[in-house]
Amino acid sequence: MTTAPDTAEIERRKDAARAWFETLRDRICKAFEDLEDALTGEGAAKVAGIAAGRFERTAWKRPGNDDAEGGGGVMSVMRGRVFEKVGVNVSTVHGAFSPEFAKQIPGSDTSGGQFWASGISLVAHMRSPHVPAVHMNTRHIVTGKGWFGGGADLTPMFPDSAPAQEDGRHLHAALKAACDAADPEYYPRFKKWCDEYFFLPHRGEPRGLGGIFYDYLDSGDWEADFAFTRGVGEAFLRAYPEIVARRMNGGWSDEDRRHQLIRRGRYAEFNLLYDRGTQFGLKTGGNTEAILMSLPPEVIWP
C-alpha cells in the first residue's frame, strides 16, 4: 500500500515540477531562436527584412481568493523569421475552483476546491506553410490528489505529403521511446487517447497527425511519473528542432500560404470548441492573453 505524502513531500514536489517546466521552457527558447539565426536559402529569401526573432517575456499574476496572491506566470513570445508566432509559456497557480468547475476535477471533493497547478504550455505556428505546426504542454496539477498530464503534436499543413508523414514518424518515434523507457503500454494508450482528443467532431477529422496525450498520470510512484513526463519534453526539444531544421529553408508559392491560412481556422476551431487546457485556464482565473496564445496570427475562412 503506498504511504500518502506528508506536506513537505508534497511541497517538494510542487518546487520539483515548477522548476523543470521553468528549465525546458528556457531550453526550447534557446533551440527555436538558434533555428531563426540558421535559417538560408529561399526560406529566408521568403522572408527578406524581417529580423531574426527573439523571445519576449511578459509575467503576469493571477489574483487570489481574498486578495491573496493566486500565483502567476511567464509569456514568452517570438515572431521571426521561421517562427511566425511561437509562444512558450509557464505558470504555477493556487486557488480554488468555482463551485460548478470543482464537480469536474478529481481530488476538489476533499481538498475543499483547493488547488495547485504548475505545467509549461507551448504552441507554434510557422512560416513556411512546409514546416508543420505544434503543441506541447505538460503539468503537474494538486487538489487532493495529485497527477501529472500533457502531450505534444504535430500538424502539417498538408498532412498527406510525403515530407509531412516522414516528420510525423520522427516526432512519433521520439514520443514512443520516451513512453517505452517507463511503460511499454503508455505508447499505444497515449497515442490512441490523443487521436481521439484531437479530433473536430463537427467536420468530422483530425487536428493533424497525432502523438501523445495523457492525463490524470498517478501510477502511485510519484517519481516515476514524474521521470516521464520529463522524458516527454526531452523528446520534444530533441525532434521537432531537427523536423524545422530540415523543412524551414525551402520556399513555397503564394495558394501554399492560402492553404495553410486555411488550415490555421482548425487549428483556431478546435482551441476554442473543445481543449481543455484553455477552458481550465479560463475557468481558474488565468492570464487571458496567454491562455489563448494558441491561436495563429493570421487565417482564413473561405
The other form holds:
There are 2 protein chains.
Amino acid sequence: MTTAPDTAEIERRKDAARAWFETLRDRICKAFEDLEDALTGEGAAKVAGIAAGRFERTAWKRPGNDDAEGGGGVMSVMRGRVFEKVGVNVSTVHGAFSPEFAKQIPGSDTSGGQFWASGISLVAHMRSPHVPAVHMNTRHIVTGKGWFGGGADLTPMFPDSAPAQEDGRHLHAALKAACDAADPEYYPRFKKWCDEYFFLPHRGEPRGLGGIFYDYLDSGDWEADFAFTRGVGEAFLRAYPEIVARRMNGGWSDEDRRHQLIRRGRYAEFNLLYDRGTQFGLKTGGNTEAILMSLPPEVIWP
Amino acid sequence: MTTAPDTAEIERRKDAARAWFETLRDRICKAFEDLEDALTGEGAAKVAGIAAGRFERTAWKRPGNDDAEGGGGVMSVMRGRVFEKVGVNVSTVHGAFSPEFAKQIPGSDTSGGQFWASGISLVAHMRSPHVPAVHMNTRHIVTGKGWFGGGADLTPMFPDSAPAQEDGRHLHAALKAACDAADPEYYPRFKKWCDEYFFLPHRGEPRGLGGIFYDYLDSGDWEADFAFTRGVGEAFLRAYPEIVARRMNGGWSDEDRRHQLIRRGRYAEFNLLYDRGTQFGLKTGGNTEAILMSLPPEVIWP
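Show the other one: the form predicted in complex with another copy of the chain, since we just had the form predicted on its own.
Shown next: the complete complex, the earlier chain at its head.
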C-alpha cells in the first residue's frame, strides 16, 4: 500500500480529487441557495427588499500564464439575504515554486520545485448576527509527495451565548464523526491544531469556536486519506446548513449588528495578519479577488 | 561633530525629542479640534446631529511591565464630524529586543539589545470622501546608535481627480520645503522611498499620492537631523489642516461614500499585510489598541 504510485496513478488521483472538489462546490452552492429561498419570519422581515441570492461564477487564470498553462480557478460568489457574502473558490493550479519557497514545501526537492494543487475554499459572512460565519477548505497537493489538508471552523458573533455554544457542538460533532470514521486519533489532534491556528495573539483570543484543521496528511493509504477529506466535506455540507436553518429566521437589533461588524474586524485582522493561505496566495501571485473574497463585506473598527 | 555623544548628551537628546513629539501632538490636536468647530455648508449638513469632536486621551503601559518600567504611551482619539476617526499616539518605550529581532536593528550589537524609542504616529480617516485620509509619523530611536525616521503621506479617495491632485501637490510642496531646508537630496530620495513603501503589490497600486518616508537618518549632525524631523512635523501641521479646510465644507453622494468605504479596504489591507510598524508592534507585544487605531472606522469589501 505504501508502494510509490506510478505516473498514471498520480494523474488518476489528481483527476479524482479535482472532480470531488468541484462536485462538493456544486452541492454546497445548491444547499446555500435553498437556504436563501427558505428564509422566513423576522429574519426575512429584516432583509425585506433583498432578493434571494444566487451564486455567480467567474473563471480566472493564474496571472502571467497563457490559456490553460498554470491552471486557474472558478470563484463562486453569492450576495444574498441570508448569506451577506459567501465565496466558494475551486482552483487547480500547477507550476514551479520559487527556490526560496520550495524549501518550505515537502517533496519539492524531488519534484524540482514542481507542484500541482487543487482545492475548495469557502468563507461565509451572514446577514444575521445570530448566524455564525464559517470557513471550510480542503485541498490535495502533489509535489514529489502527495497529501491532503484542510478543515472547517465556526465563528459565531456571540461565541459565549447558549445558541452559539449549541452551534459549535453541532459542527464539532459532525467533524468528529468524519474524523472517527477514519482514525480515532484524528479529532483530538486536528481540533487542537485548529485551536492553535485560528488564534489572534495580539488580541489574546480565538477566532471563534474552532473546528478541525489538518495538513500534510499522507497516511500511506491515499484512498483512505481521500475518503477522509471527502468525509470532512460531507460533514460540513450536512451540519452548517442545519445550523443556518435553525438561526436564520430570527430577528436582531441594531446593537447586535454593530457587535457583528466589530467582530468581523477580528476576522479581517486574522486573515490579513496571520492566515497562511492569504499570505501565501498574495505573495505568490495568486488571484487577489479570489483570495480576498474571504474578507467580510462590511466591517467597523470603532 | 561626529564625536560620539556622552551619556548625559544622549539623555538630553532623548528628552528633547520626546518633548517635541508631545508638543507637536498637542498642537495637532488643537488644529484638528478647530477644524471640527469650523465646519459649515453642505459638509455640516451631511453630519447634522454629530457634535464637533474633541480628543480623548488614554494612557497605556507596555504589557508585562510594572509601573513606568518599559515605558508606554498616550493614545489620543477623536471621533468627530470632520474627522470620522483620528488617532494620535505618542509613545516612549525602552527595553531589550529579542535576540532574533536585535539582528535586524542597527546598533543593537553595541547596546546589548537595549533600545529606547519615542515617536508620534497619526492616522486620520475623514467623514467626507472628498477629504483625503492622512498618515504622519516621526520617531527617534536609540540603541548603540541613534537615528530619526518617519514621514507623511496622503490618501485621497479619488486620487486621479483634479482636487485630489491639487491636495497632493500641496502636501508634497510643504514636505519638499522641509526637506530642502535640510538637504536638497532629501526630497527626491524620501519621496521615492515613500512611493516604494506605500505600495500594494497584490493590487498593483499605490496606497495614495505619497509624500515622504525616511529611516535610519543619522547624518552625523544630531541637531540638524532633529531640526529636519521637527520641520517635517511643522510642514504636516501647516499643510494638512489647509487641505482639510479647503475640502470639508462640500457635500457628497451615497455613491461617493461607498467608493470611500471600498478604498478604505485597501488601507486596511496595507496596514495589516505590509506595514512594518503594525507587524512590528503586534509581534513584539505592543499596545494592540494603539497600533490598530490606524484602521478605518468603517470599511466594505463588496
